[in-house]
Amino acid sequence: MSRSTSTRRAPILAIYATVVFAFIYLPIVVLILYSFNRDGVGGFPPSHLTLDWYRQLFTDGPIWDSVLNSLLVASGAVALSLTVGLLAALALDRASFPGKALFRRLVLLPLILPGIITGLSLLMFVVLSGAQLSLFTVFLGHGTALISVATTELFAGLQKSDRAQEEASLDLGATPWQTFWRITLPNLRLALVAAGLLIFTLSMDEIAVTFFLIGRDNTLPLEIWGRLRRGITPEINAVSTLVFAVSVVLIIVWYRIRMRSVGTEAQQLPERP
């Protein structure tokens, strides 16, 4: 392809590029903006700013309580999906068994499966084992359905990593559990941030699964969604934007740690002579 060629094509380009962005970001930023607005959801372009709707949503109890709902589920499910998770990519990458190949290919099937199928074989294995309907549930049933996502996280992971600091380790008399707590989980540490970000953030909108395993309390996406039945009000932008704002840091703490991580390592590569 001609240099000339790569010119005429750069200003179709960055105009298709920016209809791209402008398509996925402009709803976002509508929200945003309507958060302000003191005059509800009518009109654009708001024209009378307020933070009247972010005071009647921090005195909103129901709202809090599924914020707190929420948050305890999506740290459970990811304490339960990383635990189970790197156990399973442990046992992919280090160890060889009897049906090896299917067993990889089953640890995806979730993320491949609608949710309102997992979500409704949950409910059935809830239902058959005698238990009630809550937030526990709710936690096994997101723990369970994301662990496919901290196996395949974990699996490229220890793909990366060097073994031979491990090998190193071995050989100069450390026991293999030594070696997996000071080598193997250190040099895992951004695939376990990365993992744990996206299993946290992927639980605290799962709605089809909560669906089915929800008892009496709701979580924040329940919430909103039974509130929006009742039609759309500002409080639900003003929270959708605090949500919004959180995922940006989340976002920007994983971005940092994996800039770090790269330095560290770029530092540690041997000098060319």
Given for the second form:
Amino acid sequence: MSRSTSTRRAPILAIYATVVFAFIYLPIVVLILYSFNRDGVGGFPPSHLTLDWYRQLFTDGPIWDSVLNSLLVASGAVALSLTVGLLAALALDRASFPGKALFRRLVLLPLILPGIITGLSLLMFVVLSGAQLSLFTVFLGHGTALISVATTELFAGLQKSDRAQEEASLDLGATPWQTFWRITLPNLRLALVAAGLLIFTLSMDEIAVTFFLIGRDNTLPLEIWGRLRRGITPEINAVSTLVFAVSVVLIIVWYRIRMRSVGTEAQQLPERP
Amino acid sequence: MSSAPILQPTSADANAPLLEVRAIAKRFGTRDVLKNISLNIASGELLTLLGESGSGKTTLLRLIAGFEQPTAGEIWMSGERLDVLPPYKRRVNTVFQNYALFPHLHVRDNVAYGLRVQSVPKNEIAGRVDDALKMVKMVEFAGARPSRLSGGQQQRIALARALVNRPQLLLLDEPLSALDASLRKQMQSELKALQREIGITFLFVTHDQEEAMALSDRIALLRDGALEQVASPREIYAHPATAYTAEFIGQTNLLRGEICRSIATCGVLRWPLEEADAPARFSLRPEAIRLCPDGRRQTNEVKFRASVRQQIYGGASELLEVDCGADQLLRVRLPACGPLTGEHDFVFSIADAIRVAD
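Requested next: the structure of the form predicted together with the partner chain (the form predicted alone having been shown above).
And the full complex, kicking off with our chain again.
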């Protein structure tokens, strides 16, 4: 019964899916195409392909400054959110304390909170504390907003790890501190790399929170946004294409690492008595 | 933990137990997992904690290792209170049920782990790791990852990793349960030989009574968190204290009856017994019953007539189920006797009917 229904529905579903995917990806394809179009934006289909816009891009100082700023902020955000997120994940997995359920929800809240709320509240905090808006405040904003991502990813990693190994370490004379560095952390390394990549990618193209906290130095997304107010230039298409390519690579690496950690777990399960 | 070379402690009193479990109780929530356990383990002994799953044997092991805290009671080892120390300060090592080898370390580094974290000098570590690998015959696997080893090999590495630290007491949590039957038998005899050779005290947890009988100097039988009986395998088999013990260790016939005016009566069986009048239960091992072809019994024997209901051939011996009348069935183990049918006379010695508590 259900099989025949699904066969009958299949063509409609296929068309629907194609339309949705086209809606999402066609603009990206057009953007990539235009980045190679000699006539820049407009003139479809592109008549003459060229790498001129990329050449222009590589000599554009402000763009590269903003790329460097974004890399700095993203690296810092990865370090900050992984450190704090690991501690939070450990607390959620290992400790039992009053208010744990509330703590869990509070930690995960930024995941569903609109970026505009997070950004606005962080801006108010920075202004009240009398600090100057700068890349450092952007780094703090990204780092704290992404703690929830780090916590969920690392908590999942901790849940999968074998507690008997930590007991074995203590049993063999290692202190809890030694056990953390020699057993817990190495066992988490896949989850750490996966979470790090994800956070890096999210931070690289973050706009909402950044918008409120930015000082004089732009990150790449804000630099692009700023230039767009003066009209779309083919150079923007070129840089967007590069960002897209790097993001795709990072997401694929992240996904593979994640699958590998899940895959090894699936292999180990049947061996358990 | 001190990094000084560790010597076996010389106890002033040679008979003092290595480990003393004093009135230990453990409660998880509202469940009493262990109730008032007191148990001594002598130095060099191989003691088995035997019990069904849920009897509390693994919990007792984890209390001694330090992974759980007792609700009441104390644990002492060589004159030192153990239960207040964290696991890493106890001269106790564990072989875990699923081995818990470190997957990211090679076999050699797994074995060296305990020595490294305790800052044993490097040149000493190499020698001790080699010795430990030799002891379990795994030298050629030193560079392998644990995931590449078979279950039996992982088991050996887990053993070497624990023993390299020269513990006073080695805890083994059902270490053979993941192995197949033939490998299990082989590891049993290897474990026993190894324990003799190195003289380290073993506390072995298992639910397999045959394994317990084969390995142990003494067996501590746990039931619902309480000790049912602690004795040598021979003693616990020949003189089970309770009906539970008699049935758990080997096969037996549990006879229910009463003692009245110095006569024990269990169904159709009766024999003289100089004990106070009371209801009573007896354990009578199947092999204590013999055929009595000439129909004549000694004065200290009980004779009965029974018909053979079922006969199971077992090579060296045969197991019969016989009906003594009034639906009283007994199991009888005879040396290979050929097919047997119809009614026969059987005897058993009165001394073999062991009175057991409920």
